[in-house]
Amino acid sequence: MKKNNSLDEIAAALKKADTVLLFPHISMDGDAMGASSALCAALRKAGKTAYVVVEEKLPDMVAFLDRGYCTEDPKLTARPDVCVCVDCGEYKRFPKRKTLFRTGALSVCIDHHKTTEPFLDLNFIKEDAAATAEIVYELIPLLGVEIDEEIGSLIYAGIVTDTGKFQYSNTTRKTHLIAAELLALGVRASDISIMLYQNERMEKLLLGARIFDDARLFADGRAVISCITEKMLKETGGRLDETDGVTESLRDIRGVEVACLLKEKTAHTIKVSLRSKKDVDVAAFSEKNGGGGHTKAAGFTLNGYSVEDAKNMIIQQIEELFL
């Protein structure tokens, strides 16, 4: 088993790459996007060459944070000193970047999933941080980088996002204090919370009209479930990756515990969302079907199931955390 390590040490180990190159996760959120991101933007202000590598279109919720950090292009990221992957702990998160990843002569992981493990050369995985954004806000001033509004902007969309606007369990005094001090910085709240909330594809919401239409109570009204379909998609016009919230959206329903929102990949492959809103701890739930994340926000990845079959055996499992 490999140890987890300082910031300190990470950050000596950055100072000294000339290259170095940022693996987020799949589907990315605002915390993944934000923190890649804002590391990269500080990485370049030390003089380093330094990108985000990614693999799939960026979702539209987070595309407005990419100020050409991101990448594809192989020419740009040969022979990196230091790979790191951010707000994810294992290869299946970046699967068809993986090999690129394994060619750096360093690697480092920077998360906060509680289902983390230390896999790498170097890692900080700290589960209480509310977002990867704010660790990443501590390893900069490391570097002997400034925060400047640019890079605070990307930290705030990525700690905004991942504590919900502040909503969640996760956000702490830390948190707020923070984000206090990047407003300070001239980061403009509202101008990044309406490209994040209020700048949705009438496509997107009326595929949430289906999902809602779709969803079924069960466990005495302690759970509900939902999901996406192909099918869903092509009549709506509605993307998978504009589904993020969601799963929240499904929580909020009054006398729900947890939230489960299928997503179908292809014929036989299920994306499952997870969400708990006080006691159930669903990342547990999800280690158990081989994913991971949070305490209140997890999920994992079925093959070789149909939706409905999905379903059903989601449904039992769901029901036997109440008994």
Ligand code: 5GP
Contents of the next structure:
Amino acid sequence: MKKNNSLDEIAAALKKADTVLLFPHISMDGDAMGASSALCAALRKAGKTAYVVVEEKLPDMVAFLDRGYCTEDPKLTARPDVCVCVDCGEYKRFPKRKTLFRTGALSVCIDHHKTTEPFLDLNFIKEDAAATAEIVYELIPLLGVEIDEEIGSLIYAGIVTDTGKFQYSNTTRKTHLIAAELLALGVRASDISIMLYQNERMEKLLLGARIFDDARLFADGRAVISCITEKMLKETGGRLDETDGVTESLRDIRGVEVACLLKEKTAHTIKVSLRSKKDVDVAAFSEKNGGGGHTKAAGFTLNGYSVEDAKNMIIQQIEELFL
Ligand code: 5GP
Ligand code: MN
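Instead of the form predicted on its own shown above, give the structure for the form predicted in complex with this ligand, please.
Everything in the complex follows now, all chains and molecules, and the chain you saw is the first one.
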């Protein structure tokens, strides 16, 4: 299995197909949503039947980007020629859709996570792409499709979210050049940013306040940990699917290098989100715990732990990183 087939090979496979299904990861973020929807829109422009298949309600933050791309309807997703996993690289990241994914005659992975290993028929895994949407930006012209304002807006949303609004070290000259091209196509960057970042429910912000209230600094102030429990959700009216940005805010604390947020999904299933500022590789840390991600943004799921036990275990592990 090759880590990287060429984008030309992938484009040729997509051009041959009639029906293409796109599979972004669970807990969709702007890049998973933007990259998969942009590719979906482009495939439709090329005359294909294409859908983004999802397995959960779209998070508020990205729902505005869906213009009829996303579906859970099995009637619309029967007998795909090609199934593409987008912005992820293992079945664990789209668990309820694995069976459907495997009905595709050909499978493709398009991703930029450093922990992704090739696992499908065709793979394009580019760790130094700032966002999967950047890869999609390069793939679409190879399909013979012109990027228009709609497709461009989806790509822009992917790039702006995965670069932390063009702040993170994955942001390159190329990232800015692509963004500039998208603006030239009429993409309204400021409107997209307002929808992504200035459109919060009050309850979400109240939950954020509780998370900060609960935050505990450790490792001499170089790390911070907090959690979201059922109780906090009930008391604030916040939801687990709208915590985007909170781990980043914890990381923003002066002196903090690693931020960790635990989310109690069900009793004894805890989703762990990690962010680092500069030097610590949280992808490697997450991989050791069965997850993965990027150097500075990664995560994993713990089964069989209470929030308190998970917290203690992770504090100990993170403290070891600073020894
Ligand atoms: P978040 O903390 O926002 O859920 O995820 C941060 C980054 O790590 C995202 O790029 C996400 O795709 C990745 N990530 C989060 N959880 C997992 C996981 O359990 N496995 C893998 N492979 N990647 C993850
Ligand atoms: Mn991404």
